[in-house]
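The chain below stands alone, shown as structure tokens; this is the form predicted on its own.
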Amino acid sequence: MLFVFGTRPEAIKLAPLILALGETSDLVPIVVVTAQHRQMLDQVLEFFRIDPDHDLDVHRPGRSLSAIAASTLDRLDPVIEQLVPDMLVVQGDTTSTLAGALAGFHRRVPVTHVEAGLRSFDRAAPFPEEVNRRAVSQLADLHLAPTPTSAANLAAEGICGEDVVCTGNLVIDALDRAIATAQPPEDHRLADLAADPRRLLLVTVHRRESWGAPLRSVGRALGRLARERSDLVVVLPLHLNPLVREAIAPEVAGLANVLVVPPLAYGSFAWLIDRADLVLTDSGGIQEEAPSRGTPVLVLRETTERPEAVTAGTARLVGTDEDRIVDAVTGLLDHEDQYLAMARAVNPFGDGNAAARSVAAIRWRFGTGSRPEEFAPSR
């Protein structure tokens, strides 16, 4: 089984399953990645301890979405043609996911997509992954959707039967398994928040529709809600890419309640997670963990391909402007009837058991197994 991906998500949602294959005597996974995010890639890869068999390195800095698809393509080709796998293995919605679906597809190896069937319904939010998934679903043969919302989705589409199995996510596996060795981050700063009687604010925002104008409006934002609120701490691990960067850090700059932080190893940002008592985000993957800690999600976006946490009451749609952003969550941090009503709604995207369903599914498809049970939220 070929497992291909290239950013720190993807390596995050796919290395529960990788793991719980290699403790198999059937199924064999091997990994061959992209490198389209190099150095985030690697730091989830040595925290799960996965070695990598083969590395296609696409990423430049700058290089265009369609140079690293097209990189990807020319790069997987011959891998696939050396090892004839049975199966190979994308996660999600990124430009790797899709080269890799697409590469597959080309040698006619049955395709399964992990976290299938997310939809936002709108082209351009999130660009490029809504369409990216959408051609994903055209490509693969299993799909292994998250939540009954996203198997629905697919049926909506002409996908259904036994093409989709709904195993819950995989992200709330990986969260278990990085909280229950978490250690506090070497970062003395974040370290001491551990004792901080100060209520935490995490953020993270890099999503490209947002560049510009939403970004420093989200800076400004921030930067408002350190100056006027004494009791609040801002965790804000800043994404590499310089825009956003240069949106972001001139609004918070100078500001003592407002730790701007490196991008964090995975197992550091689990246990701020943990920590957190309330998450700022524009990523799909912290809207599926924070609520499986309680911690309420104000997502910083018009649209959500997770409507389901918004449903459950886990999160709320925000945005990027400024007032509406540093209402919510004043809002929340005031009033305790509002915060609680989140923070104990039921999440809706796991039960920590995603990779034993998602193996189960594998082997049905395969013939040697029976279909797994699907997850439902209410049990």
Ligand code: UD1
Second form
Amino acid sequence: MLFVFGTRPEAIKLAPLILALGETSDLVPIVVVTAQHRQMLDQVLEFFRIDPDHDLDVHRPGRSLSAIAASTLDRLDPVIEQLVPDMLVVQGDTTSTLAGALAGFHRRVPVTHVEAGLRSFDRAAPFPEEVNRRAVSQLADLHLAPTPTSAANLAAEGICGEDVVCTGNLVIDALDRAIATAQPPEDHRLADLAADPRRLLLVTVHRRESWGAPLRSVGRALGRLARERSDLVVVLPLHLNPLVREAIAPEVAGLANVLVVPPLAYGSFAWLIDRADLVLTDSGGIQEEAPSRGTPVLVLRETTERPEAVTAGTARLVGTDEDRIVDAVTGLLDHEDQYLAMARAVNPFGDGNAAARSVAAIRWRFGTGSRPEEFAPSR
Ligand code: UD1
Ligand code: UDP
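Switch from the form predicted on its own to the form predicted together with this ligand and print that structure.
Below: every chain and molecule of the assembly, starting with the one above.
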């Protein structure tokens, strides 16, 4: 079983499956990292104690998506040719995902797509992920859909029956592990928030379609909120992409109640999700994680491929407009009824058993086990 991945979220979401397979006697996970991300990937590998078998080392600062894809294809092909795996596993919708699936397809290795079937129905948002995930659906043989909604999206495209198993999202398995071992962050300014009475706003941004003016607008909203409200502390773990930092950091510079920090180890970030009163994010994974800790999410995007949390009422789309963000945050913090309605801890994305279902689905695909019972959210 060859796992191919390259970015932080892929590593977080594949880790529980890799660790579960490592405990079986019949399936052997072999880990190939493209290293599309470097430091942010290595942080996760260290957290889960996963030691890659092959490192394609494609990371170069500021590299284009085509260069990442080309380098991955070029370096992955000889690994596949040498190992002749029975299956290649990719996750999600990044450039590493697409290149990994294509490399497997070229060598006629059956491809399993983890987190299959997410759709925003907008080719431009998220860019390029929506088109990546549609393309991977064409390349894959086994589709592990996280929710009934994503399985239905695949069925609408004619991908259904034996090729699709609804497993729940592995991110909940990952988060459960992280919460179980979570320690306060090493940075004492963050650790001290445990006993700080101020409301905590946890913020992350990185999406390509928001680079430039939309990110500056998010930054202005954070600056305004921080200046206007002394009952608030904003924690902003900044993505390592310099374009993200350049857009947002100047808008919050010099504000004592905005803590701009580097990407955090997964355990520390999980601790913060748990402590936070509100999460503002354009991240896919965090939209899935926060509802399971009862933390409301304001999504800094116009569309989402994760409508489950919006439907369940734990997430709201607010986009990147400054006034809209300020109004949404203020409304929630000042109206307890609205806040509590969103904070109801429901988890539409998984139940922590996605790894076990995924292992069973793979065995079933190999003809060595029965089809697993599928994930069904409790509401
Ligand atoms: C990528 C994925 C996106 C995913 C995100 C998770 C694609 C098209 N995009 O976006 O789907 O949501 O990762 O974070 O695959 N950098 C570093 N060190 C790191 C990571 C990034 O220096 O460890 C900097 C580099 O300058 C790099 C830039 O960030 O060029 C952008 O990284 P890249 O992998 O191209 O895309 P992301 O925007 O991170
Ligand atoms: N995360 C982390 N440290 C951070 C910020 C995020 O470990 O400082 C985790 C977060 O809990 C989630 C994942 O990284 O599981 C999300 O990654 P990202 O937002 O980069 O990508 P996306 O989910 O949008 O693809």
